[in-house]
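Read the single chain below, which is given as structure tokens and is the form predicted alone.
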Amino acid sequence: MSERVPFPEQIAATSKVAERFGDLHPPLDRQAAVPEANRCLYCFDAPCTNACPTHIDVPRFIKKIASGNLSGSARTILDANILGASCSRACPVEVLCEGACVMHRYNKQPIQIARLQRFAMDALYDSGAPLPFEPGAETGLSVALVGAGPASLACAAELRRRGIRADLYDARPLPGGLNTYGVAEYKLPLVESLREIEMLAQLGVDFHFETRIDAAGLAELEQKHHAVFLGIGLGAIHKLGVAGERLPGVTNALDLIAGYKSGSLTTVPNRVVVVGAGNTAIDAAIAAVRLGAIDVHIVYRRGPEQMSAFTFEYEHAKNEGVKFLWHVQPTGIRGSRAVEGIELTKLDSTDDGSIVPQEGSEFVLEADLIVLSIGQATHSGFLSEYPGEFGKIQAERGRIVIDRETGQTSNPKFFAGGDCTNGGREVVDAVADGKRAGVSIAAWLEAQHVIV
């Protein structure tokens, strides 16, 4: 069997995208890390490590970095979440860790924390050091996980420091889910993301690649491991349900940005409308323009106080000069052979806070593009066909119902985390979640005297 080639060697980097997409917060040189890590009060309490989800003790890292312990900073935070690298990119540290610092009572700026950590990471890649830790002892015990985003990734590393053979299954041709092929390229690069999967790849994780998992594939897993890990995420974009959905030129944020990271695509056209009013709506209507939209649109059916993306995230699209129409409805899109415009219906709130359309308030906004980012669907309903050794795996609403201590779901032998147990939250919840259910799992094979 040929050698399998690194990660991110399998990807053709595009200079467009890395002139288009920058970071969106540099890093810092050692001349910066260590006065911004001299900063820290080091609290004992520290309000940083409770806000964060992984529970990385910020303090240690931090003081490391200001003793010049480079490898044990990154070790500190490889030890609470294995994923430390992308989370010091992605995470939204403005109402996470940072949010937290002390130093806001002090009306002082936070510690840089997320750019502190990455400085800690980069150090460890840019050494050419291996992993700072190994493999358990084998115990001829394996574990299947279905998806190879976040959760799965966390709850691998877990179970091989512990022995466990983790065999992880993936519809995609590369790992790292949402983390390679969907959050903005100037929040964590496609490269960053694989060379830190590649890292954990050293603990002798086995990806299969290119293979979708159905009911009759889940209870072979099932019968093959000793038990299984579901981090499948979430399925497609919402449909708008108006006529004229079907015409080119409507796609959805998640094939937008995937797209473009994988520099497939490299333009958009003059006039982009995205919909609706989230973090990954945002980062799409960047994306537009940063592809060379003229005029972006993003138009939402409430106001500015209901949207669902950060504040801040709000402002950064503010300032990319991304336009908001609040208060309207999209009705139907318009086009012969392609997009020409989206129809929309103004609409006012009534007391009950319910909204209803003005009449006579319809208009038509031009647009040669159309960018759908109104939730996602889930996509177990193949569980339900499922009937399992050890019983059904509940779900309600589509979400996959989990015991939030382990992750164990109402079958024993599985096990769920991320997106698909909580509708869609951020990368660091869904390394919790995996992690958790990693060493569960372990404790649960053991409980049943498993391991010997």
Contents of the next structure:
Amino acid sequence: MSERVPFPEQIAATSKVAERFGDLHPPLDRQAAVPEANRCLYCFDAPCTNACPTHIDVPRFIKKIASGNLSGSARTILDANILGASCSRACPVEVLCEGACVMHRYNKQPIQIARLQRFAMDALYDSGAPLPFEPGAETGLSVALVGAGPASLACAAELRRRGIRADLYDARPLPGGLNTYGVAEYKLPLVESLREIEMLAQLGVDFHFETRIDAAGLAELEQKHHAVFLGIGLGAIHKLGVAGERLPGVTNALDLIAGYKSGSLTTVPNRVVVVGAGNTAIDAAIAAVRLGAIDVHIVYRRGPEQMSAFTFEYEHAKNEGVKFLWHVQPTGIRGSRAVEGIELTKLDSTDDGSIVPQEGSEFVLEADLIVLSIGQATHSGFLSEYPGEFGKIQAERGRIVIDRETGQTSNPKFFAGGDCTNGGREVVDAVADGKRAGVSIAAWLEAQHVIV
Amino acid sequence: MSSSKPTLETTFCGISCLNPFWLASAPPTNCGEQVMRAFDAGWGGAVWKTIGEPITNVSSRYSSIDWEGRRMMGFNNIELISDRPIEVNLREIAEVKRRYPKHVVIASLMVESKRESWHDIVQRAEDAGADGLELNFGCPHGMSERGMGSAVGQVPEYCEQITGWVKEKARTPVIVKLTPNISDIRIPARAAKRGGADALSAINTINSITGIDLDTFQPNPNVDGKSSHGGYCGPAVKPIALNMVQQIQADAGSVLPLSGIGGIGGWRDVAEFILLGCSTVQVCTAAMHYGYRIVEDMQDGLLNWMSEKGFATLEDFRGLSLPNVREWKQLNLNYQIVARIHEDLCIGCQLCYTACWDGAHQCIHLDRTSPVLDTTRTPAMVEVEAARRISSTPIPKLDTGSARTISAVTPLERIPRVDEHHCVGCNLCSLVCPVENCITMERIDKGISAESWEQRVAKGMVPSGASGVMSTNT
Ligand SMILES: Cc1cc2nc3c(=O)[nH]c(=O)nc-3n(C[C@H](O)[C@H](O)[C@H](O)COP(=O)(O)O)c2cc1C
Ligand code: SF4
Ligand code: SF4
Ligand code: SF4
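Okay, that's the form predicted alone, but what's the structure of the form predicted together with its partner chain?
Once more the chain from above appears, this time first in line as the rest of the complex follows.
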């Protein structure tokens, strides 16, 4: 373990990009954090805790900030959510904990739970103290985790704390999945994601990078380990299926975000069109602005009421200068050697609620870069090919079917969680899934009387 | 009362005052330049920083208690009396009086406990033009070790004797400033009165140690790693000061014109001290915290309140609350109130619930949704149940059907219920409830006439208990 280069040191400094992606919410300082913490009422059976998918004991960690017990505060957070630092930055708290704060009912600003959480986590990392958990006494059991994203990391932490070996396999060179490669930099910088995962390495989690697991590989893992956790996320971004889609200058939102975060992409051309209006589309559009584009459009088939992006993300994008074109459908991509524009047709909604192209409304929006963000495929193909020993892993509409309380799939030796089971949600949902699965795997193994 | 504009002008033991707001003897009244700026800001009087043989101070000398983000709720000092020569102070007093003849300047004095020393300083202070004298029998630190300050204030005989020496010489009113570092404030107050004092002022600072640095283990304020007990003042001491004021005012042997001191920072505090019988008030910490300018709102706010209440002068309401402070044995035992939660205001924090269970009488319940009232569950059981229920909580707004979890309306099951038959009316829940007027204490009419412990004893209904035990509160 001693020759291992810590994760945050494995990335090249991309200061130029970092400069452009300053914090969305600057950190609190002590003078601000303590009064804010004191504003928390310390509710009994607190609604904010209920609203957090990982059920962090919010009033407890906040009161510890107020009392100056910062290490205790961080421990309270990590106890419920091992990726507490990432979550404090990436969570849509407006619809989670802060959205549930009783202060709303008092016409007051909700407690700034996320910023307080980040304050406590930053203090832990800055203090240089190790993760406040010890690995459990080795049981000799081992679990393979496929994908090193938030779900698997959370699952691995639970396993290690119970003395079960955790072997993580990921196709990428660094751990973290979307946390590391997919969350907008102004929310969660790549180094922060890695800094947090570095602490997991101290728990003795084993990482195997640049290892793609196919159906055969999965079968092998099943042989070698006592259980398998699938945290495989989602597959490739969908294609539009129109002419010109293979032209240089057509990319997708995840590649764009991963590109600038890892430093392989530092600029974009002047005119960018993002297709789709989910939270990822918004992140990509804002990234385009910050990477130097002059004209950034989001085009979407429906209206603002139907988009899946949160309202505050939409507002943020507008503030950054992103323009929105509603009720338009891409029908083609123009360009001879590279992208020159996107063909759009206006849509009308009919009485029965369906949307139909408006005749003669076609027009071209000039663009140098087109970013697709119209949903992701699932790994259903890979799963259906899997020659399982105990039975197939059941999937529905491409999502792995699990028992929500335990994360167990239809094949008892397999557990799953995160985007591959819910079709794409928040980091914190994945962490919650992984945590529940970790606890359940340990319980299931014990119930199986697996001989050590 | 021609119901014209009310006035703040008043008289204190014969000294006429533009208003009752005086700066207490402390750093804000350290020199002439300061006192004149204070008068310009609107203060009606100043008790000069105590004059005596100049001393040497230590550094640092202040520390404080912050409370939930507010600074200096309690303030502590180990400063001594003026460190400037007596002559300089007296020269400046003369200068201030020449320029501000209508403003009150009181000379605060402290010298060694010798008759000649007191005669001498009284003469010089009055020659300088002071409108009155305040005898500092209060300083709890430093001076007491030299047989001055609270070393005098804590011994009634000294208190009486020195007041007597001063009265032999003084031509202006003599105010005795009392120390609270004593078991019964009336004992030195009575002594001062016997010695001939014209007025009293109370309280001086309270002995305290504000805190210890948990890294260095050194107490505050830190003087080269060591510290000493200091004098406590500021907002934290107001309740103690009010109690002492009431005790003096309710005691025939002590009562004299009184200048109230201790934690005063605004017009509401002033009104309270006057309602308990004070004629003027003195302010130190608030002026050190925010500067002289705070007096503007003290004037403005008090005058507005007086107009609202129809008071033309301070005398109209001075002491009005005194009859309402009684001994416990005179309180009505046949009076009952219960807590009532106003559901429309409740935000569902459930602080009242946990407070009543752990800190009061277990009569607030979370059972609004259950058809049969379940009063058997403890908070620990509720917490465990809640934890189970939330093991896979839906995400508000994302999971359809639960979009209404975030709303301005508190769900019924989060609103606690008071079992009024068991509520003892202790008030705790209404004190912890963060929402104003959400829990009100409602009178229950028992249909029986008022009766106190004293009356029950008189009727022979209850034994009177041990007699002859002196309570400090009687
Ligand atoms: C730094 C400091 C120095 C003080 N020095 C004196 C003094 O020399 N003579 C005196 O009678 N009281 C002195 N006091 C006490 C104040 O006059 C006053 O009685 C006390 O602070 C309570 O009022 P407050 O709560 O408004 O501060 C001093 C108080 C402070 C904070
Ligand atoms: S709901 Fe708000 S006030 Fe209550 S505990 Fe949570 S953060 Fe604090
Ligand atoms: S303390 Fe007040 S606001 Fe909170 S639950 Fe009780 S009644 Fe409601
Ligand atoms: S007044 Fe006291 S006993 Fe009654 S409900 Fe409130 S806390 Fe409980």
